[in-house]
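Next up: just one chain, as structure tokens, the form predicted on its own.
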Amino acid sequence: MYERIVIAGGGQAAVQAVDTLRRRGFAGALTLVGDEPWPPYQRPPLSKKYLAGSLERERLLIRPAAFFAEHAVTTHFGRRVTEIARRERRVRLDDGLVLPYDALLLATGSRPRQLLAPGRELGGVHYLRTLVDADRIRAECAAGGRLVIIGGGYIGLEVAATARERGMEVTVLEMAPRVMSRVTSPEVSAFYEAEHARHGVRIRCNETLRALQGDARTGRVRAVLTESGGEYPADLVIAGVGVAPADELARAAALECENGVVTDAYCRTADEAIYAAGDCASHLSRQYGRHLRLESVDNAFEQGTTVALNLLGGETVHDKVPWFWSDQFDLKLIIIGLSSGYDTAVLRGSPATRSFSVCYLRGGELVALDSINTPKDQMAARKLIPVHARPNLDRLADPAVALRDSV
């Protein structure tokens, strides 16, 4: 049995972790390390509610404040594991603090890809991850501004919703063919690419930034420039140009990395005293029969559940089907399974209603569906994708039958 257990990281999965661990029972020593100066938050109210303005910094906090010191964790927020020394099984921090450990949990997130293009320093541009970013670009969002958002994912669609509904001029540059191209299907892309038009929003695929141009008497950005010759005047720009993991510290302690920090089943990495949760980690899944890196919510809670009962002494296997959400105006996009690789997609229902779904199918299998404001559907998926159902076609696509009677 462990006796002190030390978490690097201040997320979902962290939390989750610390909540099993004390819940069932671990008495010995607890320890974690945030690198923020306050106590852990959720992060996808960043770019909605709070973002908006509508949801206090306090309601942000995934326990109150004072959960840790109720449940006997020593807290270190505002600082970072710098290095591991996995022979000695000793972690230091930013400050030149050593804490020793019987196992340690990576829960160390992703962070922002950065832009390239000259001008990404100026004034006026921003990522959105932390609370700072959220404070920092909230502060900018002004009605009648102008702002571009480079990137046409979860991230720049929600962004650009909440900013339209401020009052703001905003325009999303996506260098593919359509919005959410690596998520879900064109029907999807199309249909809520002809929402933010409705709502006010210009969407401009197939352009690829070439720089960010500047006022020179300001230093702020004015302007986003891009290789097909067109400019978009800019008074805020947001890049959501997707994230990294945040696996450097494992790799520096030389633990196999590919695509975020690789774990088995179990979430246990090679080393049989660390763990790897959340959207650092790649973790193996029987379910789909290979190893994944995924960025959700509901991914870390599950993983930090399973690293804490296996802490505990349990084998427990992480092999949840995975589920993902983004609130855009007043739709509510659910997808369930991954969809990498389907050869058919079923249409149940008619976007023209804002209610509807679409099924993945590979082999005549459904591995994924995306529910926009349907949720029988998306409760009726969460079960039949872990069994491998293989539905009817016709009831399938037919939206008068229910989804769990089309097997």
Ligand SMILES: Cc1cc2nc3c(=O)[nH]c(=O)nc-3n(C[C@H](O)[C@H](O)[C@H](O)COP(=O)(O)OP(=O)(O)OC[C@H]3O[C@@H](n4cnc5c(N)ncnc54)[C@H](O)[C@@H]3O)c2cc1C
The other form holds:
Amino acid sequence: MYERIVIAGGGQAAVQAVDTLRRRGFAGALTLVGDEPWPPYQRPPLSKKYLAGSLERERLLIRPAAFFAEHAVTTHFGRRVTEIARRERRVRLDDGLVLPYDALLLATGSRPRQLLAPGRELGGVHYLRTLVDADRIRAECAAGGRLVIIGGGYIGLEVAATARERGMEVTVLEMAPRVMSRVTSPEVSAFYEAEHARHGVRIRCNETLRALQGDARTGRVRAVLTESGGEYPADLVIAGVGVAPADELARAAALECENGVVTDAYCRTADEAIYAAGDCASHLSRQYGRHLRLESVDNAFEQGTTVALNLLGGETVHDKVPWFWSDQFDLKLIIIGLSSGYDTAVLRGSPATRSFSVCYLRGGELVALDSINTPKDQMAARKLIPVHARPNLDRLADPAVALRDSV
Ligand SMILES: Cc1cc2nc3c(=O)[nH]c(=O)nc-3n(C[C@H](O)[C@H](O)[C@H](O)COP(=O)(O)OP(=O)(O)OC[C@H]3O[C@@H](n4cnc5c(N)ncnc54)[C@H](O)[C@@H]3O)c2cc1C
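Switch from the form predicted on its own to the form predicted together with the named molecule and give that structure.
The next block holds the full complex; its first chain is the one shown before.
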């Protein structure tokens, strides 16, 4: 049994591990080091309600600030772990403090990929990951202002919807032929492109960033230039071009990293005293038979829980079917499972009603479902996908038949 557990990183996975450890009776020393200056908070509202100005800052906290003292957790907020000494089992912080551990959890999350184009350092060019980023963007969102978003993934589109509702002129530039191409099918992409157009968001696909043009007087961005010769005037630019795992600590400590900190099915690295969870972890999924690095609250929550159970002496495998959500305008997209490699897509309902699902099958087995405002379908999919259900295609395509009755 471990006496001293240290957690590097203060986000969703870290809080979940702390919470589970204490709820399950861990009585040893528990230390949390997070490099942001406040207690862990939820990131999803940063592109949604918080950016819209309709959610108070305090409501972002995953647990009230007092939670950590009440649960005897020593916190170092605003401090970075800079080094892991594996042989001695201790970490060093950026203020020189050395913390010994019996077990270490890496829950360091991920960071936005940076633009490489000329002009990237201009004023008015932002990324969105942290509360500080969201506050900066919020302060520069002004009705009538021109916002250009680079990247038509979840975050880019959520910001587009929010900024449009705040009265900005919004253009989204996406280098792929369609939006959200990494996570969903052409049918769902087309639906979202039409919805954004209906709300007045201009989406331009097949547009690759060439440069950001500045105003020499103010030092701020004034236009976005694309490879095709396009020029998009901008008062504000937000880049949402993906994230990279924050795995530099693990790399420096010679732990295997391959698109994140490599772990086994128990969320443990090759060093038996070090675990990894959340956005930073590349986890061996038995369900999918390969390593996966996922970026979602659900994944951070479940892996944080698994690590805690294993630190308490369990042998828990993290093997849940993942799910994701995205809110854009009044549409709730919930994706259950991973659709990559599907051979058949079945539409349930009609996009014209703004409430429909797309079911993805591989070799006759339901592997994923995209639910757009269809709560019953997504609830049923959560049960059917883990048991490798093989639905009847005609019944599946008939929205009058409950999804759970399609098998
Ligand atoms: C704008 C936005 C919207 C999102 N919307 C959704 C959504 O709708 N649905 C969804 O499922 N997911 C969403 N996500 C993704 C989700 O927030 C992440 O998957 C989740 O936060 C991952 O949790 P984590 O604990 O792994 O990492 P994080 O939440 O990133 O926390 C890691 C923390 O560790 C800190 N850290 C890093 N290195 C060190 C170090 N060396 N020492 C100390 N601290 C360190 C980081 O600064 C950070 O504070 C969104 C993310 C963003 C940015």
